[in-house]
Every structure is written in C-alpha cells, then in structure tokens.
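The chain below stands alone and is given in structure tokens; this is the form predicted on its own.
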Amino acid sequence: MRRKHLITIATSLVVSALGFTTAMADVLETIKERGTLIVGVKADYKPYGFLDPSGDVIGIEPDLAKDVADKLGVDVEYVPVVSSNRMQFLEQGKIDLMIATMTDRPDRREVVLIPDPNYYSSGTNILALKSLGLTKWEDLRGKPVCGIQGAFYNKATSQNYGAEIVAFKGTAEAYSALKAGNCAAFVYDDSAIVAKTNDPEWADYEMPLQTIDDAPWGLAVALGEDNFAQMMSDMIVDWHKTGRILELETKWGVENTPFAKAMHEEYK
C-alpha cells in the first residue's frame, strides 16, 4: 500500500513537472498567438532607450527588440522599465523579454534567465562641468555626487573615493539635479554619458575620468523559458556576426565601442 502511494506521488510529480515545463515552453507560442512581443526597455537612457517628441520609445535597444519581433513575425510593444522593476516585470509576466541596459551579474542570473553571449558592455564614469577640472576619481572626495537608486557603482564611488552619493529613482531627476548645481557630478554608465556629451545642451559638461568596472550587459527572459533563451542566444550571436550592434551604434550617434568591435571580430 505504501509502495503504491509512493508511486502515485512520484507519478504526480513527474506529470506536474512535465506540465510546468510545457506551460513555460509555451511562451513563444503565446507570443505568436497574441501577435505581439512585449519587451521591457528603458525610456530614460538615450540613445539606448528614450522617448521621441511624440512620446514613442526609440533607441538602440528598441531596435534590437524590433529585430526579435520581426524574427517571430509579430508586432512589438515597448513597456518602459527602470532598474528597480525590470526583473520583477519578467517574473510577473508583464513582459516577455527585457533588453534594458542590465549589467550581467551572478545574483541576477538567479532571478532571470540571461542568454549568452552578452550583447553589450559599459563601464562607470561621471558627467561633470568642464569648469570643475576633475581629473581623477579621488577628486570626488567630500563632494555630492548624483546617482541612480540601486546602481552597484554607488557604493564603490562612496567607499573607494569618498563621494557623498545623492541617489535618485531615474535619470531625469539626476540630470536635473546636476544642472541645478545640487551635485558636482553624476556617476553613471559611460555609454550613456558619451551620448550626453554629444548633446549641444550639455556642451559645458564632460566625461573627464578613466572608465572603471567595465561590465557586460545581458538581456533576459523569465526563468524556465529555455527555448526562448536559446533563440535569443542565436540572435545575439547573429547581431555580433553581422555587425548589427555596430550598425545601431552608428545610427544612434555612438562611437563604435571596443566591446562591440571585439565581439564582431570574434563571431564574423
């Protein structure tokens, strides 16, 4: 009797596991049946994801998301995300895919599924008035420095260089505080700062320090979506192989980065 009971439990677990796998594997079919791929992207991170004058989300990462939708033969819908909610949106099923300037870290791979290889990379630097004449990280000691809530480099900038971090939820608030003189600098991704220094509105500002902590970016799908992850892995390789990332950098005014050039050389 006990053996029969154990067999029943084991059978139930197998069926349950198979059902779980089947349900999770259905996301690509769900997207196709829905006719729309829903992608979480940044809307405040020019040129990687930002709003045009009409309020549409555009940029390098929305273009990559459109590539995925075209591959699947469906429309694309962009959902603006921020650093503090992008992984939650995947876990909660609010988005199918996340391409949102996320640094690839081991702890994040425990929460979402990040396909290899990485599609992009960036490091840490600051945006500051040229007139301040900052030349080394130690020049930030004792100065208020704007940052983004949850950014991993806030702690390093504070502990290693003595900056007094003033953290904001989004970049718009941080840029406004910097312009208002409430911060001596804004510590952020060098990829975004380079683009900002090319904006005539920020002609008086510069990225004066040596970039540190260069780290790869990973796009992500929900845990268990192995088929979708494999498809994205293949697409990332193709983006590098064909020079798509380099092409998009040029399109959106970013000087081709060492990472994008190296990955193109590796896969072409």
Contents of the next structure:
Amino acid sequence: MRRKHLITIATSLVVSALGFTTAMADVLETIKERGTLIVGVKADYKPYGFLDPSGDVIGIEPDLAKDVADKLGVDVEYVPVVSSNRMQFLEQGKIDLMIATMTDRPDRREVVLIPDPNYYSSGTNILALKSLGLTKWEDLRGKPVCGIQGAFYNKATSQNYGAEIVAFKGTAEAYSALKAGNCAAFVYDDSAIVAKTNDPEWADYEMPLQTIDDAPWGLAVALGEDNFAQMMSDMIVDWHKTGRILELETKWGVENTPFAKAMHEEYK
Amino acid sequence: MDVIFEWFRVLYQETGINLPFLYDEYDRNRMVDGFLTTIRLSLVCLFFSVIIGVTGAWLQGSAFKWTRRIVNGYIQLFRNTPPLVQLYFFYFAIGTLLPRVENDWGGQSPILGSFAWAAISLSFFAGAFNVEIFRSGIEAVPRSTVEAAEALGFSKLQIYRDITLPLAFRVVLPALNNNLVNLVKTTTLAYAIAVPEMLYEANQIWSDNVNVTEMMIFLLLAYFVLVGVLVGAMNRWERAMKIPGYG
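For comparison with the form predicted on its own, please write out the form predicted together with the partner chain.
After this comes the whole thing, all chains and molecules, with the earlier chain placed first.
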C-alpha cells in the first residue's frame, strides 16, 4: 500500500517537473497567459531603482521594465533583488527579466542570458569623508572599506589596492556603517555615488578617485529564452535610437553619461 | 600540497565543479580566515554565555527582589527577540551612540567593531537560555541536600559553588549541550554585520565565482564537522563527570 503511494507521488513529481520544463521553454507565452511581466529590479539603488515614500519601486530601471511590459501588452510587477541573489532568482524562474544594475561579465553570461547591446554603463569609485583627503586608490591600503556583498569589485579592491573589505547585505547598512565611522570609504558604482554627493545630507563626503573598471551593464533573461532575448535586443537598440535612456537620466536627475550619449549617436 | 590544489583546478576545467578556495590562493586565505574567525567567535561566545548562565542562575536565587527582577527582565528581552534583530540593534543602534575614538586612518570610529558586537550580542542571547538551563539544574538538586549543607554551617555562596552547582552541572549538561551547539550555528548571523566568518567569506567567494551550489555543500559539511567536534567534546565531558548512582 505504502509502496503504491510512493509510486504515485514519484510519478506526479516527474510529471509536474516535465510540465515545469515545457513551461520554461518559452517564457513569453507564460507572461502573456499570466498577464504580468515579473521583473527583478534594485530597490536600494537611487536613482536606478529605489522605493518612493509609499513603498513602490521607482527609478530608471523600473521605467525601462514598464516599457517592456507595455510592448508585450501586460502589467508589470517588480521584485526587489540584491546583487547576491539576482541571478539565482532568474535561474529559478522567480522573475522573467532582470534589470538590476548588473555589470556584464563573461562568467555571468554562462549563468544567465544577456542580450546585446548593453543598455548602460558605469565604473567603480568610492564615497569618503572629504577630511580624509584620499586622492588615489593606493590610499585605501590597510583601511576598512565598506562594500556590498556580491559586488565583483570587492575582490579587485582588496587584491589590487590592499583595502580590507567590510561587505554588507544592502546599501542602507553600508551607508550607515560609513556614517558611523566603521569604514574609511564605501566602494560602489560611480553612478550611485554621484547621486549621493548631490544629497545635502552627504555634503561632507566626496567621490575623490579616478573611476576604474568602467564596464557596461547588462539586463538578463534565463538561459535558453532566445525569443525573449531577441525581443530585448531590439528593445535596447530602440531605447538607444530614440534617446529613451538619455530622457530617463534627465527625468531622474542624473547628468547624461558619456556611454548613453555615444550609444544614442551610434544608433540614431 | 600544491599538486593537490592544482588537481582541483583541473577538476573545475574538466567537470565544472568549482572549488576556488582550494586552488586559488587568495580565496583559500579568505576561507581559512573565515574558518578561524568562526572558531574564535564561537569560543568567545561559548565562554561568556556559560559565565552569564552560571552568574544569572545564582542571582535568580538572590534575596533582593530587584536583582531577581532585573535577571528575569534580561532573560525575557534576550530570549524572546530574534538574534539577528539583536545584532542589528547592538551594531547600528547602540554602536553609533557610543563615544568615538581616533582611528589609524585619521577618522573617527566607534569604540567597538563588528566582531566585538557580534561576541557581545550572541553571548547575551545564548546566556539568556543558559540562565534558564542552569536554573533547571539547580532546582533538580534535592532541597534536603541544601538543608544538610546549611546545617553544617556553609555560607550561601559556598553552597552554590561547592554543592548545588557541581550537582546541577551534571543534570544540565544535555540541555547545555543543545544550546551551545545552537550558539555555534548562530554565529553565522554575524555575517549580517560584516564579521568575516565562514558564511560571509563563502558568500564573497560564490559572488565572485558564481558557484553557489558547491559553496553551499562545502558550508554544510564544514559546519557539520565543526559542530561534530563540539558535540564529541561535550559528550566526553558528560561521561567524565558521571557519578555512579546519580542522575
């Protein structure tokens, strides 16, 4: 009797697993059936993805995600992700699309499908007290430097410049630790730091170093979703062509970046 | 040694099983540091939580009403709130309120760093449980034993130190064992305030190498071995303390 039960359970498991894989085969169908596009975005990365006072996710990347949903004719749902879990969310099918300030790197392309061309670009810099007078990356040697768990430049910053990385889960904790004096600096994307230095609350802080590792950002879909990736490629080209990225930068108070300008020139 | 390490690089190239903390020197040092930090944090917390447990249980029997009330308040506060919340509370709330000191790099930083706060908060957390564990042991000592000691003219402290506690210890060991095992596992929470212990370093490594599965398996085994050593030691101690005919 028990054995029979086991067989039934095993069979139903296999069947549901098979059903799962066929459902994965074309996510575009699933999205249209569901009527909602589920997008992983940052919720702590002003102005690219952050929370407004009422708790909604807003910013440049949610706006881009909305464009995709509009094109598909469905609603959009935002799932906040962080650097250390965003690729797993995509792999596990918790999100259909990820637009979450992710630097495009070859080893990531083995895990998720990143359509070309890139939609954005940024580099690495630090936020530090003006009074420390840091001028070059080597000044960080031996000092504790706050970071975000999962950021690829943590290793480079400690390996090449001898900084002791103190990595936190989210940016709120890292900023708080920097303010409390637990770290000499906070190593992060220059695009986010620029926004912070314009904030009156951070008037004593500066972005003193030369930006390094200027690297493109990639949005991503799950591996094997070639149709969706193709659609996203066309979409990104369109964003560059129409100047949508430049428009969103202006809307959210970022100075137009050289990358966005160059891409607009190239595709226009 | 290098041959073995290189074998793991080949293993990665051939099979895709990526264990960078074995073949990459930088990652290996990180993992070793993480392992040592976990052990250091565990030992510090084990020591202080037992001290808190023994002292707390003694104070619970105090003749002063307010001493008993404070001890009970402490137990309620630390036993009934999540350890992660306590860690954040100590590090981000209390830590920033404390006076600052001049640091090596010319800035002002809080007196206590993340390791110190993790040690304090986890010791208090496990200590609250330990007080109750020791109380259970003390209450298991027959009243007549204590009365006999009183009749012989022992002082209150002497009775606790030389009679009640040694007998209670044997009774509480299984429960204490449980709580200390839990404490070692709870040290993983310290990664939330950036204490570079094992989980934290593993997280850095899997973020750099996208090898979450391998690191998860490794972590599970590493903690299994670590806690196994503790349990082995505690069981030996339990056997060594055994009194024939008692408990």
